[in-house]
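Here's a solo chain for you in structure tokens, the form predicted on its own.
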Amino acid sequence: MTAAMVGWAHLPFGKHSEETVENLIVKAASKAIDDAGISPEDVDEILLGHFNAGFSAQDFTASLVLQADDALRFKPATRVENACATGSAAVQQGVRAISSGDAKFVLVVGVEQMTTTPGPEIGKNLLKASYLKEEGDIPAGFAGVFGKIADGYFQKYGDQSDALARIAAKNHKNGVANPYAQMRKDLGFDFCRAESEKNPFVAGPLKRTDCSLVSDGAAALVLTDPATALGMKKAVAFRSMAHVQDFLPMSKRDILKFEGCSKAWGAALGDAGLALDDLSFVETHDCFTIAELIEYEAMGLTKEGEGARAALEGWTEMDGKLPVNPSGGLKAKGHPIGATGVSMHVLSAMQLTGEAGDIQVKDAELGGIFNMGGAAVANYVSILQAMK
């Protein structure tokens, strides 16, 4: 155990046109510091996860965290970016600062404001997380990238529309009870399965209910060393954390395998001395339902090509053998790019300290997180356990 979370904050995700990136950062940072029970003066380092890619005109944002309190002035602050895994990349840098002994308290903030950007520009910005040289002309933007993946998976393993609809319905059902979720509506399997005016096809076999939401939001957490954490009011330790980066071009790899995801899970579980069966729940990166399906296979929940079993047989439901995305995932919670990885860590910490309210997984002791940048390019896995 190299570091622990001792305080956190999560703002509601959704459309917040009245807010700015700066306001979102300040609110989340202030709440996390207060929740940890420390003073701003105690913070030794600041890390901000912010993808941007054109969503915000203000591109130099690391020092905006200092707006939360004048006492943060002159603290080292760095913006971290790794596509949709930006939040976890910032968390990992914070863990490294703690484990190296360079800092006693680290403040990590994740933020994105996407909804104030015109629709066509949103798609253009998101596509920057692909290999533009080969994938920049794919219709429907990043949804088109995963539509292509879904097409390939269907061709190899058969039509998986029922399984994708089950994943979407599960995550929307879970999101109803999450007060931070952007969409708190149980859409049901039938709605998610059928093409309709309200649920049209977007790319390949993917319908609107297969795609995560465009969102604004922020989350933040405070890290410290395990010894210090034992004296705090609450503490959730990192049993392990792994980062695996794969080739950016999909043409250089078997895109149906998510090999970087598999290797990250193997490394994190190995370092923690655990098996997947030991985990109480998993928060995984369901940017599209086909991603969650393939991630079941990559994490070792099923064999290759059999991910549908986990969805159709209820393995990943709240009362299943491994609840996946009890928060509602990106599908219901929303996906403000830079905030997503931090959000996953905050909500998992809440699960492990019994603070998750109506989305609480019973007797949660160990949590796993998978946050992905691009199409399985940046792969981060964290294994968490409450210390007290």
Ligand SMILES: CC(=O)CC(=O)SCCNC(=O)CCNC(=O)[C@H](O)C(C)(C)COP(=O)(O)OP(=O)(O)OC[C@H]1O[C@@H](n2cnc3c(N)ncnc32)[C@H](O)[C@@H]1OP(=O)(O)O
The other form holds:
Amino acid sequence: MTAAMVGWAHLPFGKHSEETVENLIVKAASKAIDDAGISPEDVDEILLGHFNAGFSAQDFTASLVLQADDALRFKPATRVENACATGSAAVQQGVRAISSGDAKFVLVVGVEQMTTTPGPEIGKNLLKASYLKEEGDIPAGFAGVFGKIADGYFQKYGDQSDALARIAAKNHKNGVANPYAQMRKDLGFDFCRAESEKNPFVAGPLKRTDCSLVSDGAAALVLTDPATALGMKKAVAFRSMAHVQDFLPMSKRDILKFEGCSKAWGAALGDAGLALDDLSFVETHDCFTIAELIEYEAMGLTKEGEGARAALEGWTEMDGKLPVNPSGGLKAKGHPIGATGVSMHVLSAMQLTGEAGDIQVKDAELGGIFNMGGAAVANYVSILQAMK
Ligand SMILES: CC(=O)CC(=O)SCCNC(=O)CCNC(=O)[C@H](O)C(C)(C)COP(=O)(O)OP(=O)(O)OC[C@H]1O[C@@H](n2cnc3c(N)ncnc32)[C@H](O)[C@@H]1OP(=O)(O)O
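Having seen the form predicted on its own, the form predicted in complex with the named molecule:
What follows is the entire complex, opening with the chain shown before.
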């Protein structure tokens, strides 16, 4: 074990036009420090996950965290970015600072405010996480990128519309019980399966219900070393973690396999000496339902081309053999880009300390997280375990 989470905070995700990036950061940071029961003076390093890419005019944001408390002034603070995996990139950098012995307490904050940006610009900003030379003109923003992946997958393995609707319906159902989720509505399989005025096609075979939400929100956590964590009121350890970065152009890869995701799961489970079956739950990056389906294959839950089985046979439901996205995922909880990976770690820590309330997975002991930037370009897996 290299590091542990000892305090955390999660603001409700949603449309928060009354907020500013600055307020979101300050609120989440203060709450996480309070939750850890440390003094702001104890923080040795600050990492801020913030994608931005045009969502906010303020583009130099690391120092905004210092506004959570005067005692944070003069602490080293750095902004970390790796597309939609920005939050996990910040968390894993924090774990490295702890493991190296450079810091005793690290504060990690993830934030994004997307909904105040006009519609067409949202898609344009998100597309900056693709290879612009090849994908820059794809219509419908990042949905266009995953629409292309879904098209290719359907051509190779057949129509997967039922499985995608099952994934959407599962995540929406789970989101109802999550007080931090943006959309708490059980849409049901039939609504997600059928094209309708309320559920139009967005890109390729992907309908609105196959897409994650556009969101505002922040989450934060405090890390320390495992020995110090043992003396604190709660602690969730990093049993292992992995980061695998792949080529940016999709043309240089077989995009129907998320090879970086597969390698990251292999490395993290291997380092932990665990099998996927040992995990109590997984929070995975369902930016689009087709991504969750391919991730089932990449994490080793099913063989290649058979991800649909896991959805159609209920393996990943709350009462299935491996609950996936008990939080409702990006689909229902929301996907404020820079906050997403931090949120995944916070909600998993809540599961492992029995703080997850109505989304609690029974007897959760080990949790896996997969957070992805771009189309399987930045791949981060963390395996978390309760310490007490
Ligand atoms: C970039 C990386 O590195 C990797 C990644 O993670 S890629 C993912 C990045 N994120 C995205 O691409 C966001 C994708 N989602 C979207 O762009 C938008 O949600 C969307 C285009 C699918 C829909 O937007 P829209 O058509 O403007 O819908 P909008 O007018 O806001 O809302 C209309 C209705 O649909 C609902 N709705 C909006 N988005 C929804 C969604 N994704 N799922 C379900 N319902 C949705 C709204 O609640 C609203 O419902 P009511 O009429 O009942 O109030």
